[in-house]
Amino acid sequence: MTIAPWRPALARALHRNRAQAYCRYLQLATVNESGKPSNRTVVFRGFVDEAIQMVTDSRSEKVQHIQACPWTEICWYFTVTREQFRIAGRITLISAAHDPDAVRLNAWQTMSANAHQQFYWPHPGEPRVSQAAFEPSATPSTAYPPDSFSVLLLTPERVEHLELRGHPQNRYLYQQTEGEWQLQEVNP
């Protein structure tokens, strides 16, 4: 399997940045049922194959919009480089009915015992519930997720790339076109 064109540029920018935690933070764009954009930050969790993964509650809005429509974009920006990556494509829902390449386990085993705790939480988006409800009752299973633990894998189609330093700028554009990734450079 041939590496995209972009994720060297990618994998740089996250190398050179992973001083600051929230370098691994992005902003992820779907579709509501309005038709109109959502937004909101979620933390990369690495690659599958050429996919970008993240994680999501299976009881949240974004899980919804997602179903009713995989094209996404997500925006990341990189301070330490002043690097902007803009990666559309679809995205792809693994649930606990559908986990045939035990992604979900791989994803949930490097994930700290506090980032597990949450997918036991009351429904995300409802009213809120007592402060009892979010304190740990019992130690959850780190041996497998629970229903509520979904993975999110986005298949890059566009990219763009935008580095803020230099005279001027540099923005590169990679598309993929029949299986084939093209790479132009644009004016910033």
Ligand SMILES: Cc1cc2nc3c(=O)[nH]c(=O)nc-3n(C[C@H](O)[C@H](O)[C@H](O)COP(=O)(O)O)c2cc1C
Contents of the next structure:
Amino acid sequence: MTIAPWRPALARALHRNRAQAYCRYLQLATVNESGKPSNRTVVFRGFVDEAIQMVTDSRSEKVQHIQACPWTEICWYFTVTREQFRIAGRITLISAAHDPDAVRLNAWQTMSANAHQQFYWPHPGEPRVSQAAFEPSATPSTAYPPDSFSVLLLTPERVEHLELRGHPQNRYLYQQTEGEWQLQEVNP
Ligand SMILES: Cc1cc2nc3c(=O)[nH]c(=O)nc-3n(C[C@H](O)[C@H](O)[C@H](O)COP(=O)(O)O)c2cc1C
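Structure of the form predicted in complex with the ligand, given the form predicted on its own:
Starting with the chain above, the whole complex follows.
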């Protein structure tokens, strides 16, 4: 498989900003059932081939949005190198319904015990329940994820890279048409 031309630029940004743990936080925008935008921060969990991997609670609203409309855009700003990536494409949801799935299993197994715990919390977004409901009742399995654990794989179709450094700034547009990536430099 040939590497998509935007991948080295993103890999370079991740490397150069690696001293800041929050360089792995990005904003994921979805469209809700009424066609309105919805946006939130999630953690980048690595690449699966060309796809950008994230994880979420299957019960969260974003999952309903993605099921109704898989088209999303992420926005990712790297503070050290002062560059932004806007990455648009289709999300593939990998939930318990896809079991057995190696990607979902691997994503679970590489997460910390603390991160595992959150998937056993009460239903996200519902009225707050007592503190006791958030206390671990048993140690979660490190081997197998619960049904509440889903993986989101964003396969990019359009990537816009803006470098603030320089005068004028640099803005690159990568677009995929009929399976081929085209790169165009555009005005900032
Ligand atoms: C720094 C940070 C990292 C987060 N990482 C994730 C994540 O990886 N996955 C996730 O589902 N939510 C994550 N969240 C919580 C989401 O931003 C959001 O509040 C939650 O997923 C509910 O969103 P929804 O109701 O739109 O589905 C994170 C929040 C912050 C502030």
